[in-house]
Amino acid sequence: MIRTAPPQELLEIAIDVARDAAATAHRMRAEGVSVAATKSTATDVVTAADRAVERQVLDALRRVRPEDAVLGEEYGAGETGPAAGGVRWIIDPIDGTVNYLYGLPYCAVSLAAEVDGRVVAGVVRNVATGEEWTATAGGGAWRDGERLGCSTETDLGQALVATGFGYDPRRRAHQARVVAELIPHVRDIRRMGAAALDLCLAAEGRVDAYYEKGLAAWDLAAGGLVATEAGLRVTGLDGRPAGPDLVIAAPPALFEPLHTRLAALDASGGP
């Protein structure tokens, strides 16, 4: 039997599960961590913690909502099938794995609930600092009890823009060319290495905007909802939805000039 739930109820489940998962990731990092495998390239690493944390999340969700579908970065569809009309959970056990591997405090557990293809609840929790961002569809975006609103900057030339790079060397080269052409037209660029956290920082105006090519559903789901609920426009190029081709997250006043610049630079192109 398919069992849906209000977004707030799904969020409460997500928060409990993500907090426990982040605690596990934090403990495993303190105990020492090493590369367990690689994915797309030799620099695209997976740690034992990625796998252990995702397994913990899968097990926790199975206990409270065994009929739901799951999409995770490490285990794919997990052990549950699709639930048409029901809930699908989207998991990134450790977003920013390279940061995690090196002990840099910019990595997070990201967990979102999707109903009929629409993300309705999400939480992003920084493993190192404990900062936590949450959102529900129509219910706003929040960090530690404070409602979030995006940057009020109106001049792209004064905007601090976050981005990220893929792991394929050819894609990196294309993305580097885009950054080189963009940077004269913005205040500065930040590349911090965890898309979910980048989206959350944009949601509260700690960066003014964000864009990146190559995001998977688990990179985008929770952070994208936080950004949207904080007032950013989160889309791809030319009216396409945000996705692997490109994600742009920017306040309304900055969206069009940033979009125009990225389109001219073929930011969604390349490998």
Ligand code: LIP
Given for the second form:
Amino acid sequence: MIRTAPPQELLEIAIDVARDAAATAHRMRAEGVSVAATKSTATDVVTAADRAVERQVLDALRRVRPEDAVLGEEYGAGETGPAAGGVRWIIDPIDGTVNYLYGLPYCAVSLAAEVDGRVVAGVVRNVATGEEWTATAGGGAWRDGERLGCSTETDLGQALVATGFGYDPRRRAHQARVVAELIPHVRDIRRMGAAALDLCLAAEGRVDAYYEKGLAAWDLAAGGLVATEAGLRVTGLDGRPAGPDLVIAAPPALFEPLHTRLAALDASGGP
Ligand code: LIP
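Could the form predicted in complex with the named molecule be given as well, to go with the form predicted on its own?
Full assembly next; the chain just shown is listed first.
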């Protein structure tokens, strides 16, 4: 039987699962972390914690909603089929894996629930600090019980813009050229290393905007809902949906000037 549920019910499940998962990640970090394997390149690492946390999330979701589909960074869709009108959970067990490996306090468990292809609930929990961002579609964005609103900055030249870089050296070279051309036209750039957290910081104006090429669904799903519900426009270029080609997350007043610059710099292009 395909069973959906109200977004708030799905959010409450996500919060419970993400809190336990973040506790596991935090414990494993304290016990010592090393690289378990590499993926797309020698710098695209996965740790035993990434794998253990995703397995924990999958087991917890299977206990409460066994008929749901899943999509995780480490184990993909597993044995579940397409959501087929039901719920699909989108999991990044540790977003900001390199930060986690180095002990930098900027990495998060990201868990979202998608119904009929639309993300309707999401939670992002910083493993190191315990900060927790949540959102439901139409229900607003929150951090630790505080309702969020995005930056009110209107001048791109005064905007603090977060971004990130891929693991492929050829892509990084293209992205470096883009940011080198952009930086004279904004207040400054921040590269902190976890897309889900970057999107959440943009949701509360701790950066004014964010963009990045190369995000996977699990990087974007929960943080993208938090940013959208906080009032940012979260899209790709030229009206395309946000996705691997490009994610731009900006308040309405900054979106067009930032979009125009990124389009002119071919920010969605390159390898
Ligand atoms: C990370 C993203 C980040 C990007 C990093 C990396 P991961 O995800 O969240 O925005 O710049 O290169 O892809 O690999 O830590 O899950």
